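Here's a solo chain for you in structure tokens, the form predicted alone.
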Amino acid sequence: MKPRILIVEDERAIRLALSGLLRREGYEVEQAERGGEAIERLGGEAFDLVLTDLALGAGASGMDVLRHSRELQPETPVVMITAHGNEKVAVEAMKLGADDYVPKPFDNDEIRMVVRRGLERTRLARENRLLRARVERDYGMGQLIGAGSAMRRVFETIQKVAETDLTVLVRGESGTGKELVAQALHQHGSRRSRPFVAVNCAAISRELVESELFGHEKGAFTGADARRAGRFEAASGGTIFLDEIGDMPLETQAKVLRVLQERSFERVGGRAPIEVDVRVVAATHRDLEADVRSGRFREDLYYRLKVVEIQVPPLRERPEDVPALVERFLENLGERLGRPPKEVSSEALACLCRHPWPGNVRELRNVVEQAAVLASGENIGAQDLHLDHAAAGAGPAPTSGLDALPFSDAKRRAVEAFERVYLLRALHENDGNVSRTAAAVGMVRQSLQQKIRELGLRSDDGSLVDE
């Protein structure tokens, strides 16, 4: 489609050649005389740029064409027209968000630059937009990343649940990202502009973690000095997320079950029930059940808690997500530090894709982020990061049980990890068009588009691009 170009203009001959102008160029050229007009327009239609003179004459100026654009359409690039002498007006429309300015008496050429220069950016902003949200779609949820079978299962289970009040209890070992889970539960449920409450139950002492669920009453015990309402509260319409509830004491847990099955609590102190609206999300990386069996957690509350059980396959089990969790965390990294992410080398992926991370995702985090601070030069290299060599140079890791298998068995296993690492890193540097990675790395395209069946990278919608 061609580009949309809304031109404001009070001058009817400027207005008239700028419009040729850019026909000429093959651009789509709509005009408004008036700001007001202009403003109108912006709001129900789609520009890819406005070119707005800054003095448009009685109404509405240049000045709140930009403000209504910013608002309305705000990845849409404005160039501000200035009359001769006014460049430092034009220079205050760029702190208040214009890409650029072009003052009069102007050319043709600088205004093809100048037009040409803001579509530019436009088609960047939007493509960066469409591949963010390609890679939420086929391959994460909020912050949650993953593209193996094992981490699709977690995000049907949660779109599945997530609109329901049904609680869920989400298992793992530690550093697989069990909050991110009840953090994507929660947004994409109906208590989403609720609160999200997260308690880290293995971190409150056992003197204060009903205080701090429940809340307490002035004077309920020794520096008491006021009431004050505790974690279930905090969360009244939203979701409280339990985390390693399996370290809870269990006259805690009783209360926790009575939340569960009458929706009321009393304050440590207190006598009157408090009825509270919250959806529990609760997470351990214990054995529950062997616990239930010692006595030291209630088969009950154990029960309550799995109405429906998510399970967060451990890092190890799934290489072939290592890469876009690594280009996640550069990209989070790059704006939190307001830089451009830098670049890691085949053999830097390669150690991380081959690396066992027993801290799982976590761990994974800490080593991408230690590496992209202090790598010297703009990509990281393996010297760069700082893992256990051993570990890391041994090849592809061993996934669970992969010791005790049949040789052919684990060999199978060990190729089926190198294929996914390999193959989706390829997909990802060719945009996922199916026949440029064949190309890339070698492969007939009907062989790889067998290859991606075989190992599910290709989503049920169809969701890699095939041109």
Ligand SMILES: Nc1ncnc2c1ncn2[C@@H]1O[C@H](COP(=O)(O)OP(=O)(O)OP(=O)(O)O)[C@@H](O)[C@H]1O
The other form holds:
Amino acid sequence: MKPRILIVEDERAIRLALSGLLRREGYEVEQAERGGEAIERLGGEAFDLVLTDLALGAGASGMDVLRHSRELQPETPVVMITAHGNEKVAVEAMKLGADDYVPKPFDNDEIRMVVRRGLERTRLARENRLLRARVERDYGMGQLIGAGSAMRRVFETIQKVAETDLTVLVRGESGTGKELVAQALHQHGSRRSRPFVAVNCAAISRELVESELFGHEKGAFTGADARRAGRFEAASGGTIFLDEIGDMPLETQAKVLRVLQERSFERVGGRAPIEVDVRVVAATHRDLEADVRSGRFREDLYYRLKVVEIQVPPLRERPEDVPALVERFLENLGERLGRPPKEVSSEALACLCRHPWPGNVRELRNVVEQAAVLASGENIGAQDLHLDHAAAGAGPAPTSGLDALPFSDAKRRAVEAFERVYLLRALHENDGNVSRTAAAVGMVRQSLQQKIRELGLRSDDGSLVDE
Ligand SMILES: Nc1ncnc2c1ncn2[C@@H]1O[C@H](COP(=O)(O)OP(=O)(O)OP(=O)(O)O)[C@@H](O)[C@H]1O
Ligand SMILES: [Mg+2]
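Swap state to the form predicted together with the named molecule from the form predicted alone:
After this comes the whole thing, all chains and molecules, with the earlier chain placed first.
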């Protein structure tokens, strides 16, 4: 496609000379004699470059053409032709967004060069934009990978709300990438050069959560031997990410609500209100609606947080993202190890796409990295994947073949089958450590020990029995 140039020049002789010159250069050339005519055409047709005289007789001037061109076709460069000795106007034009200027009288080489330069810049700008858009569309935003439409919708929402200061609630199962979404919101907004402060509300003890968030004055409590700024202050001007907000104690919820409403708080043990300018992003994997109903979570805070809600879908609902994620994880691992990334066989990839991933992207990442490290060659095959088939529900359903048994026997067997699957998965998740598993599933350690013996979950060498 030939580049299209619009020449705006009231002097017929110059106009014809310019269009002849540029046509010979291989461009498609359109001409306008008056500024108004040029502006009208800019409203209806696309041009790759506008070359306009500054003085255009009566009516709209070259400056008007420039102004309208910037507005109607912001990517199209405008080159001004100015009368000799009128550099001040030329500078003015550049300030208004003109790309370049040529003083009259000009020679043909000058025009050729200025036009070529302008067109080259547009080409590069467009190419860049397309490339960026394509990369973002195909693979995601920054660190966030997503090839399918589900994640694309997430990216679109991020893009739309990142520039605003609206409070965002990110929801999704564990390991779906909620933290990465929060980071992307920060990175794509105007606060990107200011701090991003993540607070894991579930990991801070009840006693310390307030001093952690709001800071404390010296002597506020035993051990507070110096004044300390909290996370809200640390995030000043930037974004505070309240992760696992569903796990925050009720008393703290009230204080956080106040920050959201009044944009100010007090340090623990302090009286003076401190103003904060922070953007709040919160995340949870919990069913907040249920928590509101049961009184575990404040309803007013719930509504304050969910101004914008971003739901990150579980990985099993977007298997189309698996190949791109696998590729990225292998690349990252290769970089960390200083080796070229290993390849995945199509059979292995098919397994990965079929797996239901109860632990979502985090689990996929672990499985892929483990396989890459353990695979002996450069290729990762299906046999290198250690997928948790208990969780995948592979193999016979635990209740198959029970129909013929009396109810009490059938029930005992079904419960046993359930216990096996459930406890094996929990044990695996905790590396076989009985105390940790017991804590994770809410059992007394001794009962879990007993169950492990009853169900024969360990072989004689102490390893877990998988099948
Ligand atoms: N879309 C994605 N692209 C690339 N990596 C991802 C993506 N989603 C998740 N990950 C990776 O998976 C892991 C878990 O992500 P993240 O910590 O953001 O999940 P989460 O939803 O906050 O989980 P949790 O609820 O357990 O805190 C991280 O290592 C992250 O880098
Ligand atoms: Mg998280």
